[in-house]
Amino acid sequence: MGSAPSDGAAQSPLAAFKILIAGGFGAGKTTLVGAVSEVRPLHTEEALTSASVGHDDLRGVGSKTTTTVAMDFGRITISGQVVLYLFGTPGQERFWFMWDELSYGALGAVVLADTRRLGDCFPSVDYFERRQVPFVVAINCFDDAARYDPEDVRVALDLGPRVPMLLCDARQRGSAKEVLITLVEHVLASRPHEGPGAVVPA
């Protein structure tokens, strides 16, 4: 008499992929990673001190008291088959030298945009465009920020129609997860010749 396969044998193997969370100083990268991660996130935040004067522009984010000095790290499982490892990049220019190491092997990236300081996300956009890394732009809706239509933000950032733009609240797990799902779908759509199996195992 045959026996049914165990749950472990019936399950498809997990596929793991690296995702970058980028954007300007204070855009909400650490918040997004912390909101969506299913494990306790790793943060490398340090308190802002007088040493940052002249280096960190606090206009629009005056209440910010800490800054990421290396990276944030978290993990989330998507659809039971895909695991995303999230690496939040430091936003200040003096830490940009770390981006090459963090971006190595990345499937794609999320650029968090803060409309109070929209120009701060240009370096991230330029970085991923030059390296042909698929990315989406998530407009983080801060409570004290004016609301703009995503298409208006697209024009301001001089982005083509193929780059997904969406509103989000980096504090909310559901909203952050929607951003990541949008990115995965964008990567799939960007690789039609490879087929879905290139990212999501059958």
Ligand SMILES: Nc1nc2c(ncn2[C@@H]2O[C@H](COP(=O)(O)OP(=O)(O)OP(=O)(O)O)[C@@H](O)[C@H]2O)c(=O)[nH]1
Second form
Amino acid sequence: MGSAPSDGAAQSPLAAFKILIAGGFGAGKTTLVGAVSEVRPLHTEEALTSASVGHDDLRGVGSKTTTTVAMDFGRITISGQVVLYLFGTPGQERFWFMWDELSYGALGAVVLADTRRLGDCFPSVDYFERRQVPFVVAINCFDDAARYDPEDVRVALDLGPRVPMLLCDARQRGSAKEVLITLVEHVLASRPHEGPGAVVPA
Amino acid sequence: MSAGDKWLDRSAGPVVRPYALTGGRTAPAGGEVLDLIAVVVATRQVTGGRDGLSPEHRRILRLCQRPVTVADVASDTALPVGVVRVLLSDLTQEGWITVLPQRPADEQPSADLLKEVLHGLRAL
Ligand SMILES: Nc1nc2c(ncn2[C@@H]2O[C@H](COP(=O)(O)OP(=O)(O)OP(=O)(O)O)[C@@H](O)[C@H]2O)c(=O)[nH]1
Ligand SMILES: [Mg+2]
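Since the one above is the form predicted alone, can you give the form predicted in complex with the named molecule too?
Below is the entire complex, every chain and molecule, led by the chain shown above.
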């Protein structure tokens, strides 16, 4: 308190970043969070509203009744002042309300693609494109899956040329780390250039 | 068999009333819903006096002696996020803690900060 403003980053005693880990059912979200971050327990509530259960089922249930839902959550401490928080985005449709909150102000997202069920990651890709959240697609190499050329996957997902794609093994720390590095490099590269007359490449 | 059982699936916990800790309040007192990574910090020390704080308020206040995120408070107290938000807003309203200004959601972090993140990730 009371210190003169210096450069922006030094102002805040804690710079916290959100990174979302998305993908279809069983795509490796929990595995990736566990491989690369310090996993921490986190629960959120889901109200039992008529949207989540059949309307008639609500009779006799107080409006304050909720279920708690465990979320994938992990921390990566970069320094005493900089921390990355990984949040797995819950897949089931009834948890979509959480996505808006999770993606608000997010640094970026990882979409895990399972080539055996590529369609499962369409909703995540759509979502991040619409929200303009920078994302990378990590193709999880499941043992029994045929190997695909990432460029074929790009076509199948109808992704633009600038969305980074890479193969990964979510179980391997090094591989999971590479996915996050690719994401942050992508965020850095897509930053609008500063200063007058700067041209943002189309 | 309780009425709630049929709603449970493998991703849901038991039907509980976590908001009992907030006196049934499900919305933060100030109306503002804190982001999961909003950073809060105590403005003063926890005292032993009659300050109207519940044991949960005190636990949270102790965690806030250093800047912490809402998600970390929820994780450290094992309380659901919504409950933590209500209790944090009580503490904010009473002046025990303050929410540190955040980078606006539509503003990019500085290149220097991103490079620091990259450097840190590579060093993991
Ligand atoms: N071979 C291989 N197996 C993986 C990989 N990633 C995850 N798995 C396995 O796939 C299974 C599902 O992984 P999870 O991390 O639970 O997937 P998830 O996305 O969290 O699944 P849900 O939360 O149920 O949607 C587990 O048995 C993992 O061990 C990978 O990169 N390669
Ligand atoms: Mg999972």
